[in-house]
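Next comes just one chain, in structure tokens: the form predicted alone.
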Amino acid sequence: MDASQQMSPEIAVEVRGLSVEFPTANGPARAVTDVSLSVARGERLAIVGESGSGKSVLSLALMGIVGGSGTITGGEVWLQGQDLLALRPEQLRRARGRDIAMVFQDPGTSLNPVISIEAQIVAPLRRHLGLSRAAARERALQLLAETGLPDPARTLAAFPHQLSGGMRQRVMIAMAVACEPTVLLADEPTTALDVTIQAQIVDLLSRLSSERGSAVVFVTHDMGLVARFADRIAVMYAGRIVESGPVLDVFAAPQHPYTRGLLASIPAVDGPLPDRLTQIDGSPPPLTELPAGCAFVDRCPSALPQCSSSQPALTERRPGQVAACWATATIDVSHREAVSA
């Protein structure tokens, strides 16, 4: 990276042209295609989209792990002055946990079932921060207390199967923030939790971000959580970012038809209930058969002739708000009150 490409001191992580593919019998599935984004220190970015849009694969790729037979086919992930994807395996292992960490979607499968919670939290503290066993244990107790667990000492002595889903999720968060990483990734951290625990987890992530100055990348389906938690939003469809910008601006005036469809599908909290919930007709295209133009063309109510043949680039539609759409009209639809309530 030459001098003209140096990251701003306020930028925690910058992704440039990231692409990920998985081999299939029908050819490569392009799970993530040419994604670029940046997140500032202390900023919270929500990534949203339907299942299969590439959200989780993108978050894993930021850690340099895509799983299975997936391959990162291009792009860069700049953090702390270095491209994570260009690091040797040992260098990348040192960066994970210390510079970038992740709260995985399912703590039941992410925590090691045969190792105590104490061992799983203490290990990264000793490895990355060089703490003694006693100091690491004291720090682990403090971390668990910060996540709101009522009896940290008892939790430390437990094994994952002895904890509830909400407690395991808090343990995962404690592990992720243990070394105060520059970037914290959270992949559906509130999935399968009741609404009370969801609210507590989101409040916890917000507080930890504010106090530690970490950039948080938050993957979710829940637009209500986005409105409550995020500063900015990135909308993904068929492996690409199709719109991004400040949360309230995107909710108030979505610039991409897919974003409008997602927001329109949220039931209103006041007024009469509709006979039928709004939906986006059709299904996303197979990732092995993406069209030459916009991947949303077959589901788009306002598609233009060039949408089928040419891929639109992300362009600024309003200050700080970009969208990849050939349509130029802005449709102002206020979803702020309904989503925030």
Given for the second form:
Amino acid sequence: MDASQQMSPEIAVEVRGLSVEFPTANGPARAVTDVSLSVARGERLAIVGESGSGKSVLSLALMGIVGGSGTITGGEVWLQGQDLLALRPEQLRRARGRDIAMVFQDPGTSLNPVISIEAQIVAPLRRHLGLSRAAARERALQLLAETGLPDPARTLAAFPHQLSGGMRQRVMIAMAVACEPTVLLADEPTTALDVTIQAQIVDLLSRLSSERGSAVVFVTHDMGLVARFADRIAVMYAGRIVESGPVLDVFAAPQHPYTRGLLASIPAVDGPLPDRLTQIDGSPPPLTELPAGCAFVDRCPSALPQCSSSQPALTERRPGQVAACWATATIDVSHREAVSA
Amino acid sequence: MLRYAGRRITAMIPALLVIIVLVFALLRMIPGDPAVFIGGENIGPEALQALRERLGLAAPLPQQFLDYLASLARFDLGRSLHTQLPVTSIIGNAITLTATIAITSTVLGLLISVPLGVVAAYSKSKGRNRGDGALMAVVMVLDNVPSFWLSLLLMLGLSYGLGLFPISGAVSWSDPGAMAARLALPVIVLAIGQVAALTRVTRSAVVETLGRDYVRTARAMGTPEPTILFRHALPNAALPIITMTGLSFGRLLAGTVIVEAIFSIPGIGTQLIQAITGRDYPVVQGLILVYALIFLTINVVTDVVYTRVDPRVRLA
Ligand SMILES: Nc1ncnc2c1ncn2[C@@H]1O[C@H](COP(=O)(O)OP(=O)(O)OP(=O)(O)O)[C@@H](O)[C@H]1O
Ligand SMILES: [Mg+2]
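Switch from the form predicted alone to the form predicted in complex with its partner chain and give that structure.
Following is the full complex, with the preceding chain placed first.
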């Protein structure tokens, strides 16, 4: 992102106070609680956090989709001047796939087994862009080639079960980027792929964001990918964003003890990065029994008395960097430098 | 595909042989002598013996069985003891009627059940349990209506009451319109008999596929709901629906026996009842063989249909 863009970022999507609950036998499981974020056009936001922290549920909710019997209990998702979550079903349907699209976490089950790849990619192109059958097919071939699939024509004629996991993942990606959506959500888009293909996909997503101005929100466990690709990072814990900010700032001076834990094994910002997040001792509280205060308190090395009783708000620590933590809220910049060293 | 069918048909031969033996033996165990039926109660012993010889019933049973097998091997099912007509032509005429009724009512049954099941599944998936509940209640009522009772009800209402469909009279293909009217009621009765099972299986299969990841993908790509239901969810639910259709077709064949009798339609069901009553051994044997073939073929047809709707299924 260049300086002029940073001065006047045109917001692609803005989320306000989004919450998602799933009913369970033990009461509602609050998978996502009061999440707000905004992503500018052309910006790339990485969402990280340990398994079960709500990354997938959050990205689905951005499209107004909730799995099972869950519900979006509150919040707004502003996209192109309208709140997606307040749209009538027909309008929402029109926005999905065209203005906001998603690469799903599990490519093995996310493609329809009885419909050919061609039909699956071509249908949204025809529906949203009004392309003719032939033009849509051309575009599909081109998209598959861009994802690095060696034989696009053959892939197009295939059914999902005839493709490998990596190929399905790339088909999924081609489908999602087909209409050049304003916002592209990608849930672990490169997990199933080997390193070279991963590089191709990153390249494709980079071009989508820099040339087409799409905002890319991607979920990952790969901190190397975050460092290479993302502009900003948001750290989720037990359904909340506990810290977010420019990648380099957060890596250099994480403000939330959880973020520090995640990054703990990184010796220096310019040193080699580990592939996966490191484990932190303990586990998050069940989503049905979230405490009144900070959900991280039981695992936190710097917990204060007020942490268990009162929920810390996200406060700005540096320009663009916010964190929700009582313990670090008052610590000054010099201390932060010491921590990151 | 042809090789597959060939192999499956070869595999049926042992089952058919067992059926042939069983039917031959069982028929001759039921009390009642065909010659007495034909010659009448007052026929003298000598005339009876002559008649039995003429009908081929005098030879020892093993001899009769071997003769029967030999003619079967020539695809000759013999002649009716009563009318002397070739069994093949009796079956030929009757089976077109029964097949027409059975296939039409299966198609009609599917046309009713599949949309009903899909709509019920959709209501359920949207949490509109009342719509789903109401549909399934109707289906349950239909399931518990005996076909003979429904037949009588429809006869009273539609035929006697409104004069819509003739329930007796000639059954002939020379007037297709009249034929359609004549067959309409039995087709409706048999179709309704299939609705319950088919709707239930459609509903539960579609409820399941609606929860799958690929449906979520379709939704995320902005696919219209009807397309999601009928193009994305339904074809993935096809295997259990096809299986149930096959099973239900078998049950329907049994049902045709009753319904043909009620509406006096000379299909294979009616022929079978007549032949059994008259101890017309060759006709009964031929008909049962045909039923057995149909039942065995349904499985093959079901498997072939699977491959048409689901590219993952391969004939093995
Ligand atoms: N359909 C559902 N029904 C009930 N609970 C659900 C459902 N989907 C998600 N959850 C719950 O919501 C929480 C967050 O799940 P989510 O899939 O968002 O985690 P995640 O951060 O994406 O994890 P991962 O890194 O393993 O993908 C989990 O506790 C999960 O059990
Ligand atoms: Mg996930």
